[in-house]
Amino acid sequence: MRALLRLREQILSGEFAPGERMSELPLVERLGVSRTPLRLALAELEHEGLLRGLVGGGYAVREFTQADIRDAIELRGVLEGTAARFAVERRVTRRDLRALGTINDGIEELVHRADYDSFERYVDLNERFHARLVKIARSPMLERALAGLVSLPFAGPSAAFVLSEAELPESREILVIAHRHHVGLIESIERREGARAESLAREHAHLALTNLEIALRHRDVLKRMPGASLIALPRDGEPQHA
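Please output the structure of this chain alone, in the form predicted on its own.
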């Protein structure tokens, strides 16, 4: 686990370039672990999608297009929408609804503030909200499918938010909308409105696409976000492609 966490962090922070081969011996020395846990970590990161297997054996850092990220976010919306519908169909408990409401009440206190600490707290609460939503769907299969998506750069519910929303006013507005979506999700689940809950969750995921598009217009901010180094970007002056 130590090897996995450290290697994932180093990949997302840009310490390895897209396409770079992950050679075992240098990594053993770099991480201070033996070959067995390193190989397990490399295999897990390939499963997550941050690495790709090479034909002759071994792994290289994966590069993502903007279309890859958009597809991952779109698929996350589909799965989270399904989770919201499952929560309705499988009779979520009052206790779970109260837990979602308590988390979202904490979020409401933060969305109009502009200091960096409040954004960090927002991210923690937002991730807890999404994790709880998936948990109340009571579907281990769905949880596993989502786990593979949210590990990719910018695909998670909070992955691209912290830095851009702390620095870019247009991104801060997304927090207010996100909180309102949460309110609507809780209400629709409580009222057993499965179709509305599913639709809201899918629309909610699209906020990450909006935030990514904002970040793409501010390269200086984008470059400091975790995982940004793995995204293939057009050179300055070239048109953006989906």
Contents of the next structure:
There are 2 protein chains.
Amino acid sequence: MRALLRLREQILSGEFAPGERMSELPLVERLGVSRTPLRLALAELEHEGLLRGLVGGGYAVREFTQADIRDAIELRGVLEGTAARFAVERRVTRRDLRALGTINDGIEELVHRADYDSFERYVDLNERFHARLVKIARSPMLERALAGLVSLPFAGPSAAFVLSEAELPESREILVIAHRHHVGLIESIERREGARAESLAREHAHLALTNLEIALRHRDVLKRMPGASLIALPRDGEPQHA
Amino acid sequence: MRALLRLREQILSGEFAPGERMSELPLVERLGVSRTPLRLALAELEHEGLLRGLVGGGYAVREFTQADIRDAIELRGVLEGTAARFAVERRVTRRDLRALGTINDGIEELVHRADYDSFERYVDLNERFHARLVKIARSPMLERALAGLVSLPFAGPSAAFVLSEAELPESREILVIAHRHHVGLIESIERREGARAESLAREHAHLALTNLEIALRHRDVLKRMPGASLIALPRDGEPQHA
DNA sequence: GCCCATACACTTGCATGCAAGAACTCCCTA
DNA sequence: TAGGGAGTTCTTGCATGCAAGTGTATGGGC
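Given the form predicted on its own above, I would also like to look at the protein as it appears in the form predicted in complex with the DNA.
Every chain and every other molecule in the complex is listed next, the one we just looked at coming first.
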């Protein structure tokens, strides 16, 4: 377990160049564990998507294009939209809706604050809102599919909120809009409006995409995002095909 | 690798009771491999969804409810629908469309035949159609998400076609309808009708669900499906909550 | 007779040693 | 000088031995 945690941390902090082969022996002395747990950790991280297997055995850090990130976020929207629709179709309880409402009330209080503690609490509440939304869909399969997506460092529901920490002017508005999306989601689920709930969840994810595109224009901000070194940034003047 | 293949095969053929602890030492002599590759295989199968980790370490064969299976198939529809929409939005090439058409023409020829060889060819062509559909979405993230789903034994695009092999009267009609769905999918993608393409793919997956529900009424047929022993069948007179 | 404590056995997790395979380099030959 | 072959080294994959933790069973004490 130690091997997994330390290795993931080192990968996300950019200590390995994407694409280069990660030989086991150097990693053994770097992480202070034996090859057996290391191999397990490498296999685990391949499943998470952070590593990719090489042809002759061995692994390399995976590199993500901006298109990959866009797709991952959009797919999260698609799956969370399905979660919202499932919640509607499966008669969510009032208790679940109240829980969502309470979390979102907590978010509302924080939207207009600017200190770092508030930011941390915001991220925590936001994660809990999204986790609860998936939970009320009552679908282990859906939970599994979403878990496979948000294991990617930039695909989670709060990944792009490095912006508000950075106090960019756009970030405040985005928090307001995100809160409004949450309100609409609760409302549409309560009224059994499945199609609206699904679209809203998709649009909500697109907000993260907007967030990300702002971050990509402020690369100093992007650097704070864990796993930023895994993103293939196009060299200036070399447009990346969408 | 040997360990992984043999273990998966034995699980799918029902040689382990769902829920019971799979100790390593008995598996070692059963599979004829050492504990090291065995542990890797166990971890791999946990990721595939066939095993679940137990609290104090160790694994058990996972049991799937009918609701799980329904959800997995519906999620495949959601993701393949997204693939179809991506294909539209990303300007699929004529070459890709031709390839889909060619595969589907091959399917049309087989729909009205009844021999076993034709069944095998049908399954092969069907798999290729779905694989190509995902490919033309040009999204590695989407491919990954779908791969995580269809690793489940009953969620793949051809899993429920044990029916037509069994020559049930309903199965012939279902093949005709499935072929028509494929035609509609190609058409809508060609005409850049993203919403229609997405809905059609979803409806197409629902056909597999219909298929499965027929199979659940003919349990002798269900038995032919690999991994059937992992399905929690409700005891008669004990309705399963949907 | 019942409950608690201790000891034993079984389980998983880790480390190390070994073998097989592939790639790279160096040398020899054409 | 260039190409091929052989040797060496580095790589991953597998097996086994060992230790630590947990659960259970048995015995002793209250």
